[in-house]
Structure formats: structure tokens, C-alpha cells
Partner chain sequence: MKLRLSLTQKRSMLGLLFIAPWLIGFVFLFAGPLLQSILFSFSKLVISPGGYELEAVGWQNFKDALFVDANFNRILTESILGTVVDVPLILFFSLFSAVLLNQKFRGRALARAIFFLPVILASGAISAAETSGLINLVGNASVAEELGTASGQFNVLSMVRILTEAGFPITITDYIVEAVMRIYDIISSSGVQILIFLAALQAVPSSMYEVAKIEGATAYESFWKITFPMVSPLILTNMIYTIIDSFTDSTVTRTIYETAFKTQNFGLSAAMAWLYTIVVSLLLVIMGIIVSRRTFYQN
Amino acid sequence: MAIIRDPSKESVQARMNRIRNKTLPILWSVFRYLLIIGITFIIIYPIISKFSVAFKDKQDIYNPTIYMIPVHFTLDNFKIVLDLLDYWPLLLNTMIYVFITMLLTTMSTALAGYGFARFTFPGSNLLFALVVLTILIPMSTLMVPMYLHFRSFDVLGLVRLFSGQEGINLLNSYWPSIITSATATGLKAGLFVYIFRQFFRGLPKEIEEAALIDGAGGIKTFFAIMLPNAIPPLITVTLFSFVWQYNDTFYTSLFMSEGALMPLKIASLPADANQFLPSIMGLGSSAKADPNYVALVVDTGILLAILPLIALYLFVQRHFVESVERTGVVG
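Can I see the structure of just this one chain, in the form predicted alone?
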């Protein structure tokens, strides 16, 4: 017996299916774009607000009608912060310090990661587990032993043996950061060692075997063959190291509390603004600074501090994303 279908009902159902198939992808795309825009706004809003505040005149602080765009644009805030921070010598000194520690950290962690990836020795797995554990240990727990170590720095007791002193005081110098960076024990070094190890483990061993047949030793194989092939992790670690070292306040305040570095100066900027702002504005040393204007100057100083990082990101963000995708960070 043949089943007779109502063509009108079938056409309506087919029409509803077509509408649903077209509508759902559109709704999903709208939802996805709204979510991305919302997350992006949350991320970049602090930077936008810093730019807005930096160009505000003092009289705009108490204007309730101003939200983001100032009524009176001015560059006086930048001039004041440049004087307070002594910005250009400070930036140059910070860049030299960050560049040296970045290079030492990258090379030392690359060598350590290659060793863990390719050489097996008794206790190698345990030692690598301890390296990974350094990622989880709070830095505050290392403060006292590291401070005491570099206050009386000695290698195998040689200083005490030949001079009779307890050690060499390396505090308030670059040497603690240089030593920790060169020995792969510096800032986030455990994470960098892990990144290099994961990448080198993914390279075929036939490359090293061919180099060994050609007479290359372990050091030559690493520098001439393995390291040139490790461009993605090198870019990743270099950029991570640069940004984290530039923003670091733990090691700089612990080892170089009297140094002229950007994190230290930004941390002390509120106190400096309260103390020197009246004299800079010609109000006399006995006058008190407006706390709201001090906050405005501090925000301008923070903007000047992060501008080099923003410029760096604009130039290298494409290479950075590609390098992260090709390293062991995501795989």
C-alpha cells in the first residue's frame, strides 16, 4: 500500500531545515566575534586608559564629563615623567642589562635542553624532574638563600682559602643576574630548558649520527647543526626572556636595589612624584602634590615603561606566534 505524503507539509519542513542550516552558522559566527571582541577589549583596555590619562591636562582630572578622550590635550605629563625617571639613560641602561641576560639565558638553557634531550646518564630523569620543579617553586622561597649566597659569593671555598674572607659581596651589581643567566638558573630558566628539550627530542637522531660520521663532536654538532635548526624555540625563549627580564622586580630588587633599572624606578615613581612633583611644577618644596595628579603622572610613567614592549610586539608578533606553534609549548 503506497503512503501518500502531503507535499505542502514536506515543503514547509524542508524550508525550515534550510533556514535553520543557514541561521545556526551565522549565529555561531556572531557569538564568536562578540566573544573575541569582548576578550580583546578586556586585554587592551588598561593600555587604552593609560594612553587616555597620559594626554590629560591637570584640569581634566576633575571633569566628570570626560571618559576616555581628554578635552585639553597636553604633553606636560610626558615631560615631567622624563625628568623624574631620567628616562633615556634609564632605558639604555635597562636595555643593556636585559640584552645581556637574555643572550646568556637563551644560550645556557638551549645547551641544557639539548643535553637532557640527547644524553642519557644515571639520574638524568630525576635531574630533569627537579628542573621542571623549579617552575612550580614560588620565587619568594628562594629569596633568603639566594641573597645570602651572593652576599658572600664563593666557589668551592677558593675565596676563603686564598684571601681568608667569607666571600665576595656581589650585591648591587650585575654579577648575580649574569651568573644565574649563564648557568641556566635565572628567571624562568626551568621553563626555557623544558621548551628546548621538547624541541630537540622531536628532531631526528640521524642528523647527529651523520655529523658524528663526518668527525664532528658533541659541541660542534650542537652549534653547527642542532642550534641552527632550533630557530622556533630560540625566538620563543628570546622573546619570553626579554619581556620577563624587562618586567622583573624580584631579581632586580633582590640583587640590585640601588641600580638604575626600569622596574625599580617605576616601583619608586609614586614616592618620587610625591616628593619632587611640586618643585618641578614650580610650587615650592613645601607644597603638597595633588594625589590625583600624582596618579596621573604614575600612569604616564607606566605607559613610557611599556612602550618598548609594545613596539617590540608590533614588529615580532607574527614570528613569535609561528615559533610558539612549532615548538614543544603546544605539542
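None of these values were measured; they are calculated from a predicted model. Numbering follows the first chain given and starts at 1. In this text, the rigid core denotes the largest set of C-alpha atoms whose superposition between the two forms falls within 1.5 Å. Compared with the form predicted in complex with its partner chain:
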Contents of the next structure:
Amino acid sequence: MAIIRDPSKESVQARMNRIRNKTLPILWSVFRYLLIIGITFIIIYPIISKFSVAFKDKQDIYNPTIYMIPVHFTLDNFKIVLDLLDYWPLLLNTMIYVFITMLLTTMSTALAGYGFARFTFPGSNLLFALVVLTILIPMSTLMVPMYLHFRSFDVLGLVRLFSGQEGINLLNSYWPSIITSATATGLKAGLFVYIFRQFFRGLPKEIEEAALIDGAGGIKTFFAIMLPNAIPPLITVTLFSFVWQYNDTFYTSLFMSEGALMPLKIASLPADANQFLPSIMGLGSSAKADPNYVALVVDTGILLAILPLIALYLFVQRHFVESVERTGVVG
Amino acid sequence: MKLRLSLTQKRSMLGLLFIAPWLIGFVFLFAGPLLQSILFSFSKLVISPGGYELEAVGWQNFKDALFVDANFNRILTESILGTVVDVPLILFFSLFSAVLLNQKFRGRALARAIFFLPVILASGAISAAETSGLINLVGNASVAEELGTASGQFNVLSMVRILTEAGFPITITDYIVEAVMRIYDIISSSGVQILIFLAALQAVPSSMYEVAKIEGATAYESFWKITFPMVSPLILTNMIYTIIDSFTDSTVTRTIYETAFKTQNFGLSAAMAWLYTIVVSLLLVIMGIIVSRRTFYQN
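The form predicted in complex with its partner chain, contrasted with the form predicted alone above:
Up next: the whole complex, starting with the chain shown before.
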């Protein structure tokens, strides 16, 4: 007997296949959106909740029916925090500080990265291994000697020679950060040297040879030809150095514990708020601030501290991803 | 008299010129302090108005750090264990996110922007302010507590029950619960790692995937046979980065800082710092060996 295929059965199977082929991608994309939205929510939730808290009036704190959107909007929290932090001068001060260190770090690390990528000199491999060592050693190891070093700063005993003093106390000035970033030993500088080196190694050697034949010296070649070609790592390094410097509490509290810088002020904001809130609200200095209200003010302060970064990020985020992709960290 | 140098000599001089800023910094602000720090760890350091005086004490500081100090032992172990737990989670999450963000879908640019937001916002200052704010809150009455539970953590207890009833061993349940509890920490500390993995994924030639598709490989197969081997060298990089990044905000670093500048015990602090360095280097070496054995290098 001939095997007669059941036409209806086959068509059912074909239809099933077709449905599966169509539904699987749709299911996957729904699943993917769920995942992405979930993770996004986890990342954004703290920021949103800070926004919600920042506009909340005092009387809304104890209202359990409020979720996220306050009933009584107010800008009082902002006023108090602007006052407590002395915000605008603080922000300006911090920006200047961060900008200077960022520029110096980028310059010194770009020079070093190029030097390691293109030149061979006695011990160049060993020296580069030492760059990697600077990345790997935790900074707390160097903390005390660095502190003492800048407490009585002296280069090869020159200061002592001329003024007879035991060196200059550079703490609580910009100098420790300026010196460390200009000499590529600052915050995560080793990593930046590494990034630049990887990128410059990836550029074709022919460009430099052409420049050399046309009569450009090594330094001119670097500034006129290599640096303009190194936009991706430049963006990456400036961005990271800016952000990390802005957020850094370790070096700032080590070198500038009394300085007016954003990270320090934010870290001490809870204590400050506790202390000064009663007198700001006109309750007299003996009164104790409501801890929930202090938390409210602290959250507002944190929001004000990260807002400049978020604003900057909105402008540069596109470059952020692209430049890291093109820096050649990977290859 | 003019100094005559060969071209190679000139080039090497030029190279030294380029790295000069770094070299100066390295000698005076890294190597010097590093040696000093070793010296400090074996001495008692007394700050005097004009500088400091050292008094050799041998291994005393190390003994104090390990056996006398009440907290250091515990903090060090906890911090290292925390890193060991976090590293696989961060690696897994960042690779997963990178693969996710590398696919084409509507709103990808926005999703990417948000996923990298934690890179910008990871701040020691903010976390410090937040913890002390929380302590403020918890120090208060029941209202504060209620507020805390209402706004914060989700309830993990039900998940623990489900997992144990499903017959998972206790250790795995613990690990999963731990991971869920720390999900914000994990997500917020994997920004750079996602970036690196994403860059690696972009570097994988698309022809490989085309070939795999023609040969009939499923998406799952092509992930394990193409994507994973191609990005595996970056797993090592990311692992090292994760471990280094964990120094920045670790309790050990804070303890070392406080030992030095609050209790003015600089020698003990240096000893602690060295112990930390040694333990972390061991960790790096061990994990490095484990990972690099399994790494696939295309070239």
C-alpha cells in the first residue's frame, strides 16, 4: 500500500512552523524589553526617588499615602541645601579644580602613552611593566608617604637649601593634585597611560615616517599629527578623568581635607545638616532636627551634586560609548 | 662641541623625553613613597612639627594588624570574600548586558545611555552621605523604620522559601539571594565592564555569524561557539578591572585611612596597607591563572 500523506496533517505542521518562526522573535523581543526596562528601572529608581524627595514639603514626610509624587510641592529643600553647601561657589571651585587636573592628566598620560607605544629605549618594556604595577597597587599603600611628602614638600632638598625650612606644606592647596596629575601619577593615571599606549600602537607607522621625511621633528609629529588622530582615546580619558576626579573622595580628603570641594562637602552634608538645620529653620540652636527631614535635605544635596554630571552626560553620552569602542582597549 | 647621536639614539632620547613627566612622577611620587611605605610598616612613626621620626619596631605592626586590632582581620576577609563573590556576578551581568545592548532594537541608544549612567554616578561621597543618612533614619523611631521598608528593599524571604522548596542546596540559595540583594551594587559597578565587553563584541567580524547561520547554528550555539571565545580575552581584563575598582570604595581602604589619620598610627596603617596589597595580589594571580587557562586567543 502506498503511503499516502495526510495533507491536512502536513499543513498543520507547516502552519505550526510558520507560527513558531513568527512568534519566537516577538517573544524574545518582549522578553528583552522587559529585561532592559527592569534593569533601567533599577538604575534610574534612586535618581527618580531623589527628585521626588527633593520637591517634597516637610508635611509630606509622614503621609503614607504618597508614592513618588509629592502633594505639597516646594523649593525650600533646594534653598536650604544651596545655603548649607554654599552651592554655586562650591560648584565653580570644584569645576575649576576638576578641569585643571583633567587637562594635566590627559596631557601627561598622552605623552607617556605615546612614548611607550612608539619608542624603544633601554628598559622601555620594564618601565611599561611598572606602569601596570601603578595600576595594580592599591592607593592606600602610598597614602601615608604621599601625605607626609606633601606636608613638607621638597624637591631634592632645594627648598631647604634656599629658605632653610623643612619644605613647604602643600596640603589644602591645589598643588598636590596639580603635581600628581602633571606627572601622570594621579587618580587612575596608569590606566590612562595604558589606554593611550594601546591606541597609538594601533595607528599605522607610515604616518609618522611621512612626517619625518617631510621634516617634522618628533615633538612636532606628536602634536600636529598623532594627537589630532587620537580623538577617541582623548575623549575617553578626558571624560573618565573628569568624572572620577569629580567623584573622588580619596585623594581630595587626603590632600585637601579642608578644601571646598563637592565630594567632601557632600560626604559631610549629613552632619552639617544635623547641626545647622534647626538654626536655619529658626528653632534655636538647642533644638534637634527631625532625622527624616535631615535625610530629605541630604537627598536633595546629593541630587544637586550629581545634576551637573547628569547634565554633562546628556551632551557627551554618545561620544562616551563610541570613543571607548574606538580606543582599541580591546585589540 | 656638538654631540653626535645615531638615529636610534636620538629616537630613544626622544622617547625618554615623552615619558619624562611620567618617569619623574613615578620615581618621586610612586617608587619613593612605595619604599617609604615598606619602611613605615616596620617602624613606629611620630609626627613632629618639622617632619617625622621613625623608630624601628620589626614585625610589631604586622602582628598588631593581624592579631591585636579587633576589626582588621574580619574586615579584610569580608572585603576579599565580597570581591570573590562579586567578580563572577559582575562579569556575568556585564557580558549579558553587553550582548543585550549590542542587538538592534528600538530605543537602543537610550538603553545604552542609561546602562552607563552608573559609571558617572559611582561616587564614594554619595554612598557615604547615603549611609550616614540611613543611620540617621534608623536611629529614629518606628516611623523611620516604616519609611525605610516602604521605600527600599524588596522582600527576599519568599524567594528564599521558593528556592529551598525547589530543592536547591543552601549554598546556592545563599548565593542567589545575595546576588539579588546586591543587584543595585552589581549593576552600578559594572558600567565600565559593559563598555569594554561591548567594544569587544563590536570587534567580532559579522561574517563569522553569517557563516554560522548558513551552517544552521542556533543563536544559542553561535553565542557559545563565536561570541564567548571572541570576547574571552576581555574577561581577564574586566576581572582585573573589577578587582582594582573594588579598592576604591572598600571598607579596608577606609579602615587604613582611619588608622592613619584618626588614630595617628601611621606604622600600623602602612602594615595594613601592605597586607591588603599582598592579599589582593594573591587574589589577582589566582584568578588570573584560573581565567587565562580557559581563555581563547584568536591570534
